[in-house]
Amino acid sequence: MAFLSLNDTEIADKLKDGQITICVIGIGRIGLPTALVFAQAGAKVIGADISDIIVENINNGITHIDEPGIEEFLKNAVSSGNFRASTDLQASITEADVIIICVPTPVDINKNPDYSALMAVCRDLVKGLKKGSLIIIESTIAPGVVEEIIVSFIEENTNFTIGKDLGIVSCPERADPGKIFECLKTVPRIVGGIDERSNNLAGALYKAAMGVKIVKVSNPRTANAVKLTENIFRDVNIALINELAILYEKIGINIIETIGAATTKWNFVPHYPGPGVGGPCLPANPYYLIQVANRVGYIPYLVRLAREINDRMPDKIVHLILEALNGIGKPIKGSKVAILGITYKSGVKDVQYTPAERIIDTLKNLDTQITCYDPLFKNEIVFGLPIEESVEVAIQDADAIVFCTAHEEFKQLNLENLSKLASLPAVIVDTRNIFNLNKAKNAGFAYRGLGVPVS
């Protein structure tokens, strides 16, 4: 079918009919839950990834991905017929009419943004595609990078004209890990097309499918600003209050008791301090836009000082513990510290970037004895360090516990057991303010959370 060729009206009664057949490159943790929800839609769809262990995975029903509700959706979309994965990208672009691109688009070591995944797929899209087929981009991608790489490079090494016998947009995903399937089906999507015949497509297919408000922008590279934006929003905001939650602990003043009165006020958008910012998102997202302005001679001063702020709390974090052990009277050197938490978000199986990480090498560093409990990664080795099987275990004759992540386990946890098992005097330092400095002190341990004043 030259899904290009269809109105936007008739999208659904074919995707419903099974007629219409996506591909989706790169089933990882946005890509699979993609493809699931296009199959139940009534899609055939493909799931193509390089990874032959993920592919045999799928196709016998067992999925990578850590993620509520995925199993069923998997079960049912395998037993219908409508999905199956691939490791043949070549052969699943010619075979659908829609190709969505999910692969990952990281930072790399010199926080360059590193396309590298994105390429391989384009250098796949030329040897497959067919008239007639839309290219959908879910990647997260700087402003510019359609217009000038991806375009540019089809209609070099293909026969094709972008916007006549292909078209392409931009979606990027935004949904929240551990509520992706739920963010599917409600947060409205984001389409920029190349022309208006592209964005109307994708935008009713989307709409078909999913059943969320369609935003249109003018262009993919508005669309790709709209998700910088929403992540360098969030990232700049955290940073600003790391920096108060700072600040005002040396002033005598409490950050989560501010920030509770300042959300009275109409126009106040809560965050909340941490022990920095992780997932694959947020640490990244600054950087392509930072990119971009470079090359146009312009410097997001706020940008990169938020990035830099953000980067640098791990080292706050430890020097927190450095204070509360010197508090009590032990040094680092020697003592066994409690790391309780390792993902970068609450309920989530992920360490991408995760600022637990960054603590634990600088203990090493330090000498100090550290033991590990998260309850997402029970008995498996993490950052070389064996994950313990309870948090019981994990404190036994711990001299400072130090909770990097606000797992709702954690929060029901009775301080005063712990204390008997901790090696007294011991620390907590609650990265995530998880607990009440008074219940803390009344349970024997000296506390210290980020932006609360020393009592």
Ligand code: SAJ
Given for the second form:
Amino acid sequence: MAFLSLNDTEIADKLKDGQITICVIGIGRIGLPTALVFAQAGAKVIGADISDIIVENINNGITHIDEPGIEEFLKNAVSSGNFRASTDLQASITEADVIIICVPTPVDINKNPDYSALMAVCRDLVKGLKKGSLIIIESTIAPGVVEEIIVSFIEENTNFTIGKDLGIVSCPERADPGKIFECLKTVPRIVGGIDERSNNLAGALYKAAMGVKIVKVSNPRTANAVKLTENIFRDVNIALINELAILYEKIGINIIETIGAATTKWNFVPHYPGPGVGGPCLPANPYYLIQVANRVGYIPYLVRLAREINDRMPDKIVHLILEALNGIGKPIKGSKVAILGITYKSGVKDVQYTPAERIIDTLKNLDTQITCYDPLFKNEIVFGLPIEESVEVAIQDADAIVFCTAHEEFKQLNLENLSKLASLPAVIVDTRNIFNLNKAKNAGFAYRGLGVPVS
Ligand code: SAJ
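Having seen the form predicted on its own, can you show the form predicted in complex with the named molecule?
What follows is the entire complex, opening with the chain shown before.
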């Protein structure tokens, strides 16, 4: 069956009847949940990956992805016979009517986009593609990569013409780690195809499988621009609020109170100060657009500056810790600092680009004694440090307690009990404004909150 020959209405029926085979390349944080949702909808899905360990584990119902509900989804998909994993990318591509690419697109040490995984997939694509299939790129990439790199590569290395023999679409992932399955079934999908047929078929497929609203845009580059616009908007606004937090603290204004009041205005989109911006998306995505801008001779000052402001936040936090310890007469050198929370955001077991890593590294260079606790990494070794089994163990005799992630567990802590374990006088440095100044003081701590005046 040539997928491209189908019309929108046929897709829903063929999906349900198991007549559509989908190969999802890259069964990681986004690819595996995507594959499982398509399998649940009736597609025959092959999860293709270069890692034989991941493939073997997944075929045995074991997943490396820490996402709520994934074990159940995986068990059902494997037992239904609708899903299997494979390391044979070429054969999987040949078997598939639709190929969905979900490989990582990080930035390298010089902040240049690293499309090597995507290009490796393209080398397999050109060996396995069959006429009439549809290629969907979910990976986050710069506008133009589909049209100027991937389309050219496929046409130069096959006898196919994109748009005639093959369809290609960008459909950027829009899932929030920790709520991926919910997002896949509720968040509208942006679909940007090389032509109207690709757009319509991809839109019909996602609508049939996930039940989501489809937002069709003109072309792949526009779909990629939508994704980057969303995340750069977020990064810039976080940078703004981080900058205001530092300024307002110096002039006696509480940033959290200010944000709360500003949010009463219909067009104010609240963002919150933090120790920096982590995760697989925001720290990397802006650089895809910066690279494209540089190529056309345009300098995106604001996009770049926002990245610099957010990247400087870990150092600002170390300075806050130093100031806070000095404020209670303790030098940072030799002090014991307990870092509570190392993940880049609450509830997600992920330390990619986490600000806590930069804070820990800088404290190590200042000869500080460091203990760490994170409920998602208990008794594991992370950044060369043992993650203690509890808050109480981590803060025993601590001179400073630094909250880097706003895990739910921390919000329930009894500060009076903690003050009995710390080495008083001790300070709480609250980079996520979990607590308030008076409660911390009443519990016997000195307190510094990011964006909160000391008096
Ligand atoms: N952060 C702040 N202040 C804020 C919001 C976030 O400091 O007001 C920090 C977080 O602590 C984290 C970083 O920024 O370290 C990124 O936060 P995030 O919630 O954006 O984290 P991600 O990477 O999980 O974001 C993903 C993105 N989704 C996709 O790229 C598909 C993002 O666009 C979503 O907005 C986010 O999930 C979400 O909230 O759904």
